[in-house]
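Next up: just one chain, as C-alpha coordinates, the form predicted on its own.
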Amino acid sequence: MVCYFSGTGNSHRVAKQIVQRCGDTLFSMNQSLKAGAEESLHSEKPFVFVTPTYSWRMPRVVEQWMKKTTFTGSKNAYFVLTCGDECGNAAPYAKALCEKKGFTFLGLAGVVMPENYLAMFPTPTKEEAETILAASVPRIAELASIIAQGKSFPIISPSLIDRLKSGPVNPLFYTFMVSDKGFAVGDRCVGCHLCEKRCPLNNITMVENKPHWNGNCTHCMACICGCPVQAIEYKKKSKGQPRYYIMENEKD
(Lines of atoms letter the chains of each structure in order from A and count residues from 1; the text may use other names and numbers.)
(Lines give C-alpha, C1' and ligand atoms only; values in the text may rest on other atoms or scores of the structure.)
Protein backbone atom coordinates (compact mmCIF):
# COMPACT_ATOMS: atom_id res chain seq x y z
CA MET A 1 0.00 0.00 0.00
CA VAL A 2 1.28 3.42 -0.98
CA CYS A 3 0.22 6.12 1.50
CA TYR A 4 0.76 9.73 0.50
CA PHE A 5 0.49 13.20 1.97
CA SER A 6 0.60 16.05 -0.52
CA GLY A 7 -0.07 19.77 -0.46
CA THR A 8 0.35 20.84 -4.07
CA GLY A 9 0.64 17.50 -5.86
CA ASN A 10 4.31 16.46 -5.93
CA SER A 11 3.99 13.54 -3.52
CA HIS A 12 0.61 12.61 -4.98
CA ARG A 13 2.15 12.30 -8.44
CA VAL A 14 5.11 10.25 -7.19
CA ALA A 15 2.80 7.96 -5.21
CA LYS A 16 0.57 7.36 -8.25
CA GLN A 17 3.56 6.48 -10.43
CA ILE A 18 4.82 3.99 -7.82
CA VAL A 19 1.35 2.44 -7.63
CA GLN A 20 1.20 2.11 -11.41
CA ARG A 21 4.62 0.46 -11.59
CA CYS A 22 4.16 -1.84 -8.58
CA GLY A 23 0.50 -2.74 -9.08
CA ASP A 24 -0.30 -1.56 -5.57
CA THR A 25 -3.11 0.41 -3.92
CA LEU A 26 -3.14 4.13 -3.12
CA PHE A 27 -4.17 5.65 0.22
CA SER A 28 -4.62 9.36 0.91
CA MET A 29 -3.36 10.63 4.25
CA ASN A 30 -4.90 13.97 3.26
CA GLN A 31 -8.41 12.52 3.30
CA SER A 32 -7.73 10.59 6.49
CA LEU A 33 -6.47 13.70 8.28
CA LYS A 34 -9.39 15.75 7.02
CA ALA A 35 -11.87 13.16 8.25
CA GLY A 36 -10.13 12.91 11.63
CA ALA A 37 -10.22 9.15 11.28
CA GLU A 38 -8.19 6.68 13.30
CA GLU A 39 -7.22 4.27 10.57
CA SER A 40 -6.48 0.55 10.58
CA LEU A 41 -4.69 -0.31 7.36
CA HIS A 42 -3.84 -3.77 6.07
CA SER A 43 -1.46 -4.59 3.22
CA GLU A 44 0.24 -7.79 2.15
CA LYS A 45 2.72 -5.69 0.19
CA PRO A 46 5.18 -3.31 1.86
CA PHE A 47 3.88 0.00 3.13
CA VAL A 48 5.32 2.89 1.13
CA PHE A 49 5.02 6.36 2.65
CA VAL A 50 5.35 9.21 0.15
CA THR A 51 5.54 12.68 1.66
CA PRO A 52 7.08 16.10 1.13
CA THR A 53 10.26 17.10 2.92
CA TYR A 54 9.66 19.74 5.58
CA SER A 55 12.92 21.18 6.85
CA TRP A 56 14.87 18.06 5.87
CA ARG A 57 12.50 15.57 7.51
CA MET A 58 9.05 14.08 7.11
CA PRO A 59 6.28 16.52 8.06
CA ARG A 60 5.32 16.33 11.73
CA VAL A 61 1.70 15.89 10.73
CA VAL A 62 2.67 12.66 8.92
CA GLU A 63 4.62 11.36 11.90
CA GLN A 64 1.65 12.06 14.16
CA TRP A 65 -0.73 10.33 11.76
CA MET A 66 1.49 7.25 11.59
CA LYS A 67 1.70 7.03 15.38
CA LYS A 68 -2.11 6.95 15.62
CA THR A 69 -2.62 4.49 12.75
CA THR A 70 -2.71 0.71 13.08
CA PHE A 71 -0.85 -1.20 10.35
CA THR A 72 -1.28 -4.94 9.80
CA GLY A 73 0.01 -7.42 7.26
CA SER A 74 3.43 -6.56 5.87
CA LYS A 75 6.00 -5.33 8.36
CA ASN A 76 8.21 -3.72 5.70
CA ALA A 77 8.23 0.04 5.18
CA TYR A 78 9.77 2.36 2.60
CA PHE A 79 9.85 6.15 2.69
CA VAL A 80 9.98 8.33 -0.43
CA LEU A 81 10.36 12.05 0.23
CA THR A 82 9.81 14.67 -2.44
CA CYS A 83 12.06 17.69 -2.15
CA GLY A 84 13.17 20.82 -3.94
CA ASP A 85 16.81 19.95 -3.40
CA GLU A 86 17.60 17.18 -0.88
CA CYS A 87 16.17 15.63 2.29
CA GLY A 88 19.16 15.90 4.61
CA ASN A 89 19.41 13.30 7.35
CA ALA A 90 15.72 12.36 7.39
CA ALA A 91 16.35 8.59 7.36
CA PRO A 92 17.21 8.02 11.06
CA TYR A 93 14.01 9.76 12.14
CA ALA A 94 11.91 7.59 9.83
CA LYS A 95 13.77 4.52 11.08
CA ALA A 96 13.08 5.45 14.71
CA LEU A 97 9.39 5.80 13.89
CA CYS A 98 9.45 2.36 12.25
CA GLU A 99 10.88 0.85 15.42
CA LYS A 100 8.00 2.31 17.43
CA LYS A 101 5.45 0.94 14.96
CA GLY A 102 7.03 -2.50 14.57
CA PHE A 103 8.11 -1.95 10.97
CA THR A 104 11.28 -3.14 9.29
CA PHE A 105 12.83 0.00 7.83
CA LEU A 106 13.83 -0.60 4.20
CA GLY A 107 15.16 2.85 3.55
CA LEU A 108 14.38 6.44 2.70
CA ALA A 109 15.01 8.02 -0.69
CA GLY A 110 14.44 11.48 -2.12
CA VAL A 111 12.90 12.54 -5.41
CA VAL A 112 13.64 16.08 -6.61
CA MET A 113 10.42 17.80 -7.66
CA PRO A 114 9.49 21.43 -8.38
CA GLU A 115 9.70 23.78 -5.39
CA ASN A 116 6.32 24.74 -3.93
CA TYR A 117 7.30 26.45 -0.68
CA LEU A 118 6.80 30.04 -1.73
CA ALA A 119 6.71 31.12 1.92
CA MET A 120 10.51 30.85 1.80
CA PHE A 121 11.85 29.90 -1.65
CA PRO A 122 11.36 30.97 -5.28
CA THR A 123 8.94 28.77 -7.21
CA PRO A 124 9.52 27.62 -10.81
CA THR A 125 7.84 28.82 -13.96
CA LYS A 126 5.58 26.36 -15.74
CA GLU A 127 8.34 25.51 -18.20
CA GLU A 128 10.91 24.99 -15.44
CA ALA A 129 8.49 22.79 -13.51
CA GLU A 130 7.81 20.63 -16.56
CA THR A 131 11.55 20.06 -17.02
CA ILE A 132 11.97 18.99 -13.40
CA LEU A 133 8.93 16.70 -13.56
CA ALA A 134 10.26 15.00 -16.69
CA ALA A 135 13.63 14.45 -15.01
CA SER A 136 11.92 12.84 -11.99
CA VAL A 137 10.37 9.97 -13.97
CA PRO A 138 13.52 7.76 -14.21
CA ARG A 139 14.21 8.29 -10.51
CA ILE A 140 10.68 7.23 -9.56
CA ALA A 141 10.97 4.19 -11.83
CA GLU A 142 14.25 3.24 -10.16
CA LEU A 143 12.72 3.41 -6.67
CA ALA A 144 9.59 1.55 -7.77
CA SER A 145 11.78 -1.25 -9.15
CA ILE A 146 13.61 -1.57 -5.83
CA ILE A 147 10.29 -1.69 -3.98
CA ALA A 148 8.88 -4.32 -6.34
CA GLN A 149 11.93 -6.50 -5.76
CA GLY A 150 11.69 -6.13 -1.99
CA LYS A 151 15.22 -4.77 -1.73
CA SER A 152 16.36 -1.93 0.53
CA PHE A 153 17.03 1.56 -0.76
CA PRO A 154 20.76 2.40 -0.95
CA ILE A 155 22.16 3.93 2.23
CA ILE A 156 23.64 7.41 1.85
CA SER A 157 25.98 8.64 4.56
CA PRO A 158 24.84 12.05 5.81
CA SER A 159 27.23 14.96 6.16
CA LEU A 160 27.54 17.06 9.31
CA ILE A 161 25.45 19.74 7.61
CA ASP A 162 22.75 17.17 6.87
CA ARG A 163 22.68 16.15 10.54
CA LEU A 164 22.35 19.77 11.62
CA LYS A 165 19.56 20.49 9.14
CA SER A 166 17.44 17.50 10.14
CA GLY A 167 18.41 17.82 13.82
CA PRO A 168 18.45 21.21 15.58
CA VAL A 169 17.32 23.24 12.55
CA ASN A 170 14.07 21.28 12.13
CA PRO A 171 12.40 22.32 15.41
CA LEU A 172 13.51 25.91 14.83
CA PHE A 173 11.73 25.80 11.47
CA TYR A 174 8.46 24.80 13.12
CA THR A 175 8.87 27.39 15.87
CA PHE A 176 9.64 30.36 13.67
CA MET A 177 8.23 29.56 10.22
CA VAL A 178 5.15 27.32 10.43
CA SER A 179 2.28 29.68 11.13
CA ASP A 180 -0.81 30.72 9.22
CA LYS A 181 -0.60 34.33 10.40
CA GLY A 182 1.13 35.35 7.18
CA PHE A 183 -1.74 34.33 4.91
CA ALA A 184 -4.08 37.03 3.62
CA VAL A 185 -6.82 37.07 1.01
CA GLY A 186 -7.38 39.89 -1.46
CA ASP A 187 -10.27 41.31 -3.44
CA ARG A 188 -9.83 38.80 -6.25
CA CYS A 189 -11.30 36.03 -4.05
CA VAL A 190 -14.46 34.61 -5.66
CA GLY A 191 -15.55 32.54 -2.66
CA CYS A 192 -15.09 29.21 -4.44
CA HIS A 193 -14.31 27.36 -1.16
CA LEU A 194 -11.50 25.35 -2.80
CA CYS A 195 -8.97 26.42 -0.16
CA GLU A 196 -11.34 25.24 2.56
CA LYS A 197 -11.95 21.92 0.82
CA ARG A 198 -8.28 21.26 0.11
CA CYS A 199 -6.89 22.05 3.56
CA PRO A 200 -5.98 18.63 5.02
CA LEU A 201 -6.20 19.90 8.62
CA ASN A 202 -9.57 21.69 8.30
CA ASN A 203 -7.75 24.88 9.27
CA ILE A 204 -9.72 27.12 6.91
CA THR A 205 -13.30 28.23 7.40
CA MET A 206 -15.22 30.66 5.22
CA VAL A 207 -16.22 33.90 6.96
CA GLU A 208 -18.42 36.18 4.86
CA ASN A 209 -17.43 34.01 1.90
CA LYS A 210 -13.70 34.64 2.44
CA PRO A 211 -11.14 32.16 3.86
CA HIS A 212 -10.18 32.52 7.51
CA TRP A 213 -7.20 30.61 8.95
CA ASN A 214 -7.68 29.14 12.42
CA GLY A 215 -4.15 28.58 13.75
CA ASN A 216 -3.59 24.88 12.95
CA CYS A 217 -1.44 25.04 9.82
CA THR A 218 1.28 22.71 8.53
CA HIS A 219 2.38 24.98 5.65
CA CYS A 220 1.46 22.48 2.93
CA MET A 221 0.71 25.46 0.61
CA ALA A 222 -2.46 23.84 -0.79
CA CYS A 223 -4.54 26.95 -0.17
CA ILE A 224 -2.22 29.55 -1.68
CA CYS A 225 -0.88 27.49 -4.57
CA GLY A 226 -4.24 25.95 -5.47
CA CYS A 227 -6.21 29.20 -5.51
CA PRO A 228 -7.56 29.47 -9.09
CA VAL A 229 -7.49 33.28 -9.06
CA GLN A 230 -4.30 33.78 -7.00
CA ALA A 231 -6.22 35.72 -4.37
CA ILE A 232 -4.09 34.48 -1.45
CA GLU A 233 -0.69 35.87 -0.49
CA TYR A 234 1.82 34.93 2.20
CA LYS A 235 3.32 38.13 3.62
CA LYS A 236 5.47 39.71 0.87
CA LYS A 237 7.21 36.43 0.02
CA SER A 238 4.63 35.19 -2.46
CA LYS A 239 3.99 38.39 -4.39
CA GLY A 240 4.77 37.93 -8.06
CA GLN A 241 5.78 34.29 -7.63
CA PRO A 242 4.37 31.50 -9.84
CA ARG A 243 1.84 29.26 -8.11
CA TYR A 244 2.86 25.64 -8.44
CA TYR A 245 -0.07 23.20 -8.15
CA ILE A 246 -0.39 19.86 -9.96
CA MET A 247 -2.78 17.91 -7.73
CA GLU A 248 -5.09 15.86 -9.95
CA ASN A 249 -7.98 13.54 -9.11
CA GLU A 250 -7.80 14.66 -5.49
CA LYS A 251 -10.28 11.99 -4.39
CA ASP A 252 -7.80 9.21 -5.31
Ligand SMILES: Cc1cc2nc3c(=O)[nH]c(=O)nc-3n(C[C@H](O)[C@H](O)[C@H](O)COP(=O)(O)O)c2cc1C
Second form
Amino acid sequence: MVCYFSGTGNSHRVAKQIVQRCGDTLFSMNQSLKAGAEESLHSEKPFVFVTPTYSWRMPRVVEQWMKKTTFTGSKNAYFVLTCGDECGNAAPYAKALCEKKGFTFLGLAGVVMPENYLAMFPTPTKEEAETILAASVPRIAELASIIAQGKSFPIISPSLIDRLKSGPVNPLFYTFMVSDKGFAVGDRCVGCHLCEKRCPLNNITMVENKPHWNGNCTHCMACICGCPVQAIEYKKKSKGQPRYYIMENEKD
Ligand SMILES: Cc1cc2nc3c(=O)[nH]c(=O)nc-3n(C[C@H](O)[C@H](O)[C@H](O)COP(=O)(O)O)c2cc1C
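Alongside the form predicted on its own that was just displayed, please also present the structure of the form predicted in complex with the named molecule.
Below is the entire complex, every chain and molecule, led by the chain shown above.
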Protein backbone atom coordinates (compact mmCIF):
# COMPACT_ATOMS: atom_id res chain seq x y z
CA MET A 1 0.00 0.00 0.00
CA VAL A 2 1.38 3.36 -1.04
CA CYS A 3 0.35 6.06 1.46
CA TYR A 4 0.98 9.64 0.41
CA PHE A 5 0.82 13.11 1.89
CA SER A 6 1.10 15.98 -0.55
CA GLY A 7 0.63 19.75 -0.40
CA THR A 8 1.13 20.73 -4.02
CA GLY A 9 1.06 17.41 -5.88
CA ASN A 10 4.68 16.22 -6.19
CA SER A 11 4.36 13.39 -3.67
CA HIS A 12 0.94 12.47 -5.08
CA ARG A 13 2.49 12.16 -8.54
CA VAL A 14 5.40 10.03 -7.28
CA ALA A 15 3.04 7.81 -5.26
CA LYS A 16 0.85 7.22 -8.32
CA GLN A 17 3.87 6.23 -10.42
CA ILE A 18 5.00 3.73 -7.77
CA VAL A 19 1.45 2.32 -7.60
CA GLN A 20 1.37 1.86 -11.38
CA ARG A 21 4.78 0.19 -11.50
CA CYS A 22 4.26 -2.06 -8.47
CA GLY A 23 0.56 -2.86 -9.08
CA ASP A 24 -0.23 -1.63 -5.60
CA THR A 25 -3.01 0.44 -4.01
CA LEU A 26 -2.97 4.15 -3.18
CA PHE A 27 -3.97 5.65 0.17
CA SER A 28 -4.39 9.40 0.77
CA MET A 29 -3.11 10.66 4.10
CA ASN A 30 -4.47 14.07 3.06
CA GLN A 31 -8.02 12.76 3.08
CA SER A 32 -7.42 10.81 6.27
CA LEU A 33 -6.01 13.86 8.06
CA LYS A 34 -8.85 16.00 6.78
CA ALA A 35 -11.41 13.52 8.06
CA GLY A 36 -9.57 13.25 11.41
CA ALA A 37 -9.93 9.48 10.99
CA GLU A 38 -8.34 6.86 13.25
CA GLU A 39 -7.17 4.49 10.54
CA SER A 40 -6.57 0.75 10.60
CA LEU A 41 -4.78 -0.19 7.37
CA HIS A 42 -4.08 -3.68 6.08
CA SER A 43 -1.69 -4.54 3.25
CA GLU A 44 -0.03 -7.77 2.18
CA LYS A 45 2.49 -5.71 0.18
CA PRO A 46 5.01 -3.44 1.93
CA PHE A 47 3.83 -0.07 3.19
CA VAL A 48 5.40 2.73 1.15
CA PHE A 49 5.16 6.23 2.64
CA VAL A 50 5.56 9.01 0.09
CA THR A 51 5.80 12.52 1.50
CA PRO A 52 7.46 15.87 0.90
CA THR A 53 10.64 16.73 2.80
CA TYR A 54 10.05 19.42 5.42
CA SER A 55 13.26 20.74 6.92
CA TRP A 56 15.23 17.64 5.93
CA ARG A 57 12.78 15.19 7.47
CA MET A 58 9.38 13.65 6.92
CA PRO A 59 6.65 16.21 7.82
CA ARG A 60 5.68 16.21 11.47
CA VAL A 61 2.00 15.78 10.60
CA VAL A 62 2.88 12.52 8.85
CA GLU A 63 4.87 11.23 11.83
CA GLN A 64 1.92 12.05 14.09
CA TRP A 65 -0.53 10.37 11.70
CA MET A 66 1.64 7.23 11.52
CA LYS A 67 1.91 7.08 15.31
CA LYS A 68 -1.86 6.86 15.75
CA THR A 69 -2.55 4.59 12.75
CA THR A 70 -2.75 0.80 13.07
CA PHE A 71 -0.96 -1.17 10.34
CA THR A 72 -1.50 -4.87 9.79
CA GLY A 73 -0.25 -7.40 7.24
CA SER A 74 3.20 -6.64 5.82
CA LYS A 75 5.82 -5.61 8.37
CA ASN A 76 8.00 -3.88 5.79
CA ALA A 77 8.13 -0.12 5.29
CA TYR A 78 9.80 2.11 2.71
CA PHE A 79 9.97 5.90 2.72
CA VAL A 80 10.16 7.99 -0.43
CA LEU A 81 10.69 11.69 0.28
CA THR A 82 10.20 14.18 -2.51
CA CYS A 83 12.40 17.24 -2.15
CA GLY A 84 13.44 20.43 -3.92
CA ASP A 85 17.08 19.66 -3.25
CA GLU A 86 17.86 16.95 -0.70
CA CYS A 87 16.43 15.26 2.38
CA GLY A 88 19.51 15.44 4.64
CA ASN A 89 19.65 12.80 7.35
CA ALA A 90 15.92 11.98 7.37
CA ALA A 91 16.45 8.20 7.40
CA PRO A 92 17.23 7.54 11.11
CA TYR A 93 14.08 9.41 12.18
CA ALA A 94 11.92 7.27 9.89
CA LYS A 95 13.76 4.19 11.13
CA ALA A 96 13.09 5.12 14.79
CA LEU A 97 9.40 5.51 13.99
CA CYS A 98 9.42 2.09 12.31
CA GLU A 99 10.85 0.54 15.47
CA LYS A 100 7.98 2.06 17.50
CA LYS A 101 5.40 0.74 15.01
CA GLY A 102 6.91 -2.74 14.68
CA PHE A 103 7.95 -2.17 11.05
CA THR A 104 11.15 -3.39 9.44
CA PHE A 105 12.73 -0.28 7.92
CA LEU A 106 13.69 -0.97 4.31
CA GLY A 107 15.13 2.46 3.67
CA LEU A 108 14.45 6.08 2.81
CA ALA A 109 15.18 7.54 -0.60
CA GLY A 110 14.82 11.06 -2.00
CA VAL A 111 13.32 12.08 -5.32
CA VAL A 112 14.16 15.60 -6.52
CA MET A 113 11.01 17.36 -7.65
CA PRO A 114 10.17 21.04 -8.27
CA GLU A 115 10.57 23.29 -5.22
CA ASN A 116 7.19 24.28 -3.75
CA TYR A 117 8.26 26.27 -0.67
CA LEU A 118 7.05 29.65 -1.83
CA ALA A 119 7.16 31.05 1.72
CA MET A 120 10.96 30.68 1.72
CA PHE A 121 12.41 30.00 -1.71
CA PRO A 122 11.80 30.94 -5.33
CA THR A 123 9.67 28.37 -7.12
CA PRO A 124 10.41 27.19 -10.68
CA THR A 125 8.79 28.46 -13.84
CA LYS A 126 6.53 26.04 -15.74
CA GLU A 127 9.36 25.15 -18.14
CA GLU A 128 11.89 24.57 -15.34
CA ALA A 129 9.36 22.44 -13.45
CA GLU A 130 8.70 20.31 -16.53
CA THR A 131 12.41 19.56 -16.93
CA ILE A 132 12.69 18.50 -13.27
CA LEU A 133 9.54 16.37 -13.51
CA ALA A 134 10.86 14.59 -16.61
CA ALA A 135 14.18 13.87 -14.84
CA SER A 136 12.32 12.35 -11.86
CA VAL A 137 10.71 9.55 -13.92
CA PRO A 138 13.76 7.21 -14.15
CA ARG A 139 14.52 7.79 -10.46
CA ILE A 140 10.98 6.79 -9.49
CA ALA A 141 11.23 3.74 -11.77
CA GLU A 142 14.49 2.73 -10.05
CA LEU A 143 12.91 2.99 -6.59
CA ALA A 144 9.74 1.16 -7.69
CA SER A 145 11.89 -1.67 -9.03
CA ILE A 146 13.70 -2.01 -5.68
CA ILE A 147 10.33 -2.06 -3.87
CA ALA A 148 8.89 -4.66 -6.27
CA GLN A 149 11.89 -6.91 -5.62
CA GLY A 150 11.55 -6.50 -1.83
CA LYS A 151 15.14 -5.24 -1.52
CA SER A 152 16.31 -2.38 0.71
CA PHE A 153 17.03 1.08 -0.64
CA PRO A 154 20.80 1.83 -0.73
CA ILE A 155 22.13 3.39 2.50
CA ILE A 156 23.68 6.85 2.08
CA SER A 157 26.17 8.10 4.69
CA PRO A 158 25.07 11.49 6.01
CA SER A 159 27.53 14.38 6.34
CA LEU A 160 27.84 16.38 9.56
CA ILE A 161 25.82 19.17 7.91
CA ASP A 162 23.06 16.68 7.05
CA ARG A 163 22.95 15.55 10.68
CA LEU A 164 22.71 19.13 11.89
CA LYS A 165 19.94 20.04 9.44
CA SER A 166 17.75 17.03 10.19
CA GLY A 167 18.73 17.13 13.89
CA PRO A 168 18.78 20.44 15.81
CA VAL A 169 17.70 22.67 12.91
CA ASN A 170 14.45 20.77 12.25
CA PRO A 171 12.69 21.66 15.55
CA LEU A 172 13.92 25.25 15.28
CA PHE A 173 12.35 25.41 11.83
CA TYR A 174 8.96 24.38 13.24
CA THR A 175 9.23 26.87 16.10
CA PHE A 176 10.32 29.89 14.09
CA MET A 177 9.10 29.32 10.54
CA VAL A 178 5.95 27.25 10.48
CA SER A 179 3.14 29.67 11.16
CA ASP A 180 0.15 30.80 9.13
CA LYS A 181 0.47 34.39 10.34
CA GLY A 182 2.22 35.41 7.12
CA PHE A 183 -0.68 34.43 4.83
CA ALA A 184 -2.99 37.17 3.56
CA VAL A 185 -5.73 37.26 0.98
CA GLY A 186 -6.19 40.11 -1.46
CA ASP A 187 -9.02 41.62 -3.47
CA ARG A 188 -8.62 39.12 -6.29
CA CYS A 189 -10.21 36.38 -4.11
CA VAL A 190 -13.39 35.09 -5.79
CA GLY A 191 -14.56 33.09 -2.76
CA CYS A 192 -14.24 29.73 -4.56
CA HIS A 193 -13.48 27.86 -1.30
CA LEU A 194 -10.74 25.76 -2.98
CA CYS A 195 -8.16 26.76 -0.34
CA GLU A 196 -10.57 25.68 2.40
CA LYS A 197 -11.33 22.37 0.64
CA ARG A 198 -7.70 21.55 -0.06
CA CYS A 199 -6.14 22.40 3.30
CA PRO A 200 -5.28 18.94 4.69
CA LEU A 201 -5.51 20.18 8.28
CA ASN A 202 -8.85 21.99 7.96
CA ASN A 203 -7.02 25.12 9.05
CA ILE A 204 -8.94 27.45 6.75
CA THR A 205 -12.46 28.71 7.37
CA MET A 206 -14.25 31.15 5.11
CA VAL A 207 -15.15 34.42 6.83
CA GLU A 208 -17.25 36.74 4.67
CA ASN A 209 -16.34 34.45 1.75
CA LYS A 210 -12.60 34.93 2.23
CA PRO A 211 -10.07 32.50 3.75
CA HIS A 212 -9.14 32.88 7.39
CA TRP A 213 -6.23 30.84 8.79
CA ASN A 214 -6.78 29.39 12.26
CA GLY A 215 -3.30 28.67 13.60
CA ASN A 216 -2.89 24.95 12.81
CA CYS A 217 -0.74 25.12 9.69
CA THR A 218 2.06 22.87 8.47
CA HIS A 219 3.17 25.15 5.62
CA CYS A 220 2.22 22.62 2.93
CA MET A 221 1.61 25.50 0.47
CA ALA A 222 -1.62 23.99 -0.90
CA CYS A 223 -3.64 27.17 -0.26
CA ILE A 224 -1.23 29.70 -1.70
CA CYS A 225 0.05 27.61 -4.61
CA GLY A 226 -3.33 26.13 -5.53
CA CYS A 227 -5.28 29.41 -5.56
CA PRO A 228 -6.65 29.69 -9.11
CA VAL A 229 -6.51 33.50 -9.11
CA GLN A 230 -3.28 33.96 -7.09
CA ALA A 231 -5.15 35.93 -4.45
CA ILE A 232 -3.04 34.61 -1.55
CA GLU A 233 0.39 35.98 -0.59
CA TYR A 234 2.91 35.02 2.10
CA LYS A 235 4.42 38.23 3.52
CA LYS A 236 6.46 39.80 0.71
CA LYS A 237 8.15 36.51 -0.23
CA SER A 238 5.56 35.31 -2.71
CA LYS A 239 4.98 38.60 -4.58
CA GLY A 240 5.57 38.11 -8.29
CA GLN A 241 6.70 34.49 -7.85
CA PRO A 242 5.27 31.67 -9.96
CA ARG A 243 2.90 29.31 -8.13
CA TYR A 244 3.81 25.66 -8.39
CA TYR A 245 0.83 23.31 -8.11
CA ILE A 246 0.32 19.97 -9.90
CA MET A 247 -2.12 18.26 -7.53
CA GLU A 248 -4.66 16.32 -9.55
CA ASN A 249 -7.97 14.84 -8.56
CA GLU A 250 -6.99 12.89 -5.46
CA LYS A 251 -9.12 9.92 -6.49
CA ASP A 252 -6.92 9.28 -9.60
C1 LIG B 1 7.54 23.47 4.77
C2 LIG B 1 8.48 22.99 3.68
C3 LIG B 1 9.77 22.59 3.98
C4 LIG B 1 10.61 22.12 2.97
N5 LIG B 1 11.86 21.66 3.30
C6 LIG B 1 12.64 21.12 2.34
C7 LIG B 1 13.93 20.57 2.67
O8 LIG B 1 14.33 20.51 3.82
N9 LIG B 1 14.69 20.08 1.66
C10 LIG B 1 14.28 20.10 0.35
O11 LIG B 1 15.04 19.67 -0.52
N12 LIG B 1 13.05 20.58 0.01
C13 LIG B 1 12.24 21.08 0.98
N14 LIG B 1 10.98 21.54 0.64
C15 LIG B 1 10.48 21.36 -0.76
C16 LIG B 1 9.51 20.18 -0.85
O17 LIG B 1 9.93 19.11 -0.05
C18 LIG B 1 9.33 19.67 -2.29
O19 LIG B 1 9.05 20.68 -3.19
C20 LIG B 1 8.26 18.59 -2.30
O21 LIG B 1 8.40 17.84 -3.48
C22 LIG B 1 6.83 19.13 -2.21
O23 LIG B 1 5.95 18.01 -2.24
P24 LIG B 1 4.36 18.12 -2.39
O25 LIG B 1 4.10 18.81 -3.72
O26 LIG B 1 3.92 16.70 -2.44
O27 LIG B 1 3.83 18.87 -1.25
C28 LIG B 1 10.15 22.05 1.63
C29 LIG B 1 8.85 22.49 1.33
C30 LIG B 1 8.02 22.96 2.34
C31 LIG B 1 6.62 23.39 1.98
